[in-house]
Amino acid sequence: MTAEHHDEPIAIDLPSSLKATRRGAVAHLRLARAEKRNALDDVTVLGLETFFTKLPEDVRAVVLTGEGRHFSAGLDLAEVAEDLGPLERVMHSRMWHRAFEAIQFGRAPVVTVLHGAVVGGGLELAAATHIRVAELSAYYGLPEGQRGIFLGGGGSVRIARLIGVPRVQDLMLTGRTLNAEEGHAAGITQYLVEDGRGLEKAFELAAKAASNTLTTNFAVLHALPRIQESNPSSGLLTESLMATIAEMSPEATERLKDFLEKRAGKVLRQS
């Protein structure tokens, strides 16, 4: 996964395990732990959390990728071999949900690249972020089955909303795996590329979004997830003051008179 960089550093206090630079209004956040397959532990996930809350207000994209051959081997289980108790363990899990929970319902839309293993908490870290490009070589699994243990980053709401409940009990109890095209089908990624073209793909993607209105965004990100969640008619009362509230922004008006006076573009078809 290569490409030419022209960054500015984000000063943001990160651990080393994690790495962020910027260009323009799109950041890129990368996972650092090469040498442990980019293996998620508590140190880095505080530092997603921390990224992601004190994210600069002119950030408007962010895009997340792995260092190395993986984007994520999922859980450092060294955190869980510990001596914990039960609440400290529901504890170190409800942290992973806060960090998430800071990715999924921040400010800034993510876009995140696949390569190499995303598994358990991987895969998890993956599925609350927003665009998913995934490059040929991704392969996905959840072994917290075949390890004695469970999901705890939010997977089990999060990824069975992605594929399903049947699919991730097949992966979980038969340590199943799916390659990137099975991933694809099965609804994780939204993109499939070429090996070493996911970089290119995702900042591409990523200036599309950063190019919206910072509403529209809010829209997309905050009241659409929770509208799904509603009862139909509250669902449908949400969406009716989130259109309002979005087609009264300043910027909202003046797209709107570009495009009736003819100075924006139509739809057209996209690959």
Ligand code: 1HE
The other form holds:
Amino acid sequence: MTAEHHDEPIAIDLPSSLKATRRGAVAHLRLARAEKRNALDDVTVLGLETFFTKLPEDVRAVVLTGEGRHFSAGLDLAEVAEDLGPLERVMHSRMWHRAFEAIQFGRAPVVTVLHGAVVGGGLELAAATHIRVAELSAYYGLPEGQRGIFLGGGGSVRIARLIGVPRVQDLMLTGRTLNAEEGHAAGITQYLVEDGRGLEKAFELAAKAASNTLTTNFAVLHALPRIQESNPSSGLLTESLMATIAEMSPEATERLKDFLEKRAGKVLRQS
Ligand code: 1HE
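Mind pulling up the form predicted together with this ligand next to the form predicted on its own we just looked at?
Next comes the full complex, and the chain you just saw is listed first.
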């Protein structure tokens, strides 16, 4: 991946496996443990939770990438091999859930660039983010099946929602991997770009998300998935309530006025 450099530091205390900078309103968080293919150990997962709960208020979107040739090799298998009891293992999985909830239901939309291996917990992490951009080198797998373990970072819920239970069963039962095109067709990613173009695309998308009103982004991140999970009639009521809150926000008043007075952009066909 290529990177332009007019980035500033972000004052959040992170482990060495995570690096964070910002470019205006968009933060860039990097998995920085390339020597272990960005395998997610406890320190990194806790660092992700810290980052997303302590994000400065003026950061309006986040780009997440992985350093080296792969996005992430998933759970650090050296840690899972440790001698832990059942409750410790449950709590370990719950820690992943907590960290990834902080991403999914955080304040800022997260755009992730996927390249190389995006497997196991790496795919679970990507699934907790909001927009996924794949480079052509990306491939996806759930080797939990072959390692004798199971999903533990929310994949049963989030990955299954993205691609459906039958595809998750296929990946786990057979050890199949999906290439970038197959993953795109299956619904893992919203964008597919040439190798080396992911970062640029992600920053472009993040800048757009960052320019939305806080209320709209809150509704999209927090209300929409909850509406999907509720029964339709409660969902529709929540939608009306959320729409009312958004419509009454001062930013919406201004933006609607801008449109009606012909100062705002039109919705035009793109490419
Ligand atoms: C690791 C890990 C890891 C690499 N935990 N150390 N995930 C997996 O089953 C995937 C396992 N990894 C791989 O299949 C390959 O490493 C890759 C295809 C991702 C990359 O291959 P390659 O040839 O570039 O690298 P490598 O030589 O295999 O790995 C480099 C080093 O990273 C090596 O350590 P070294 O000390 O010998 O240099 C590897 O041992 C280490 N490494 N992946 C620990 N995953 C919450 S539940 C989620 C459950 C899961 O995620 S299960 C899926 C686990």
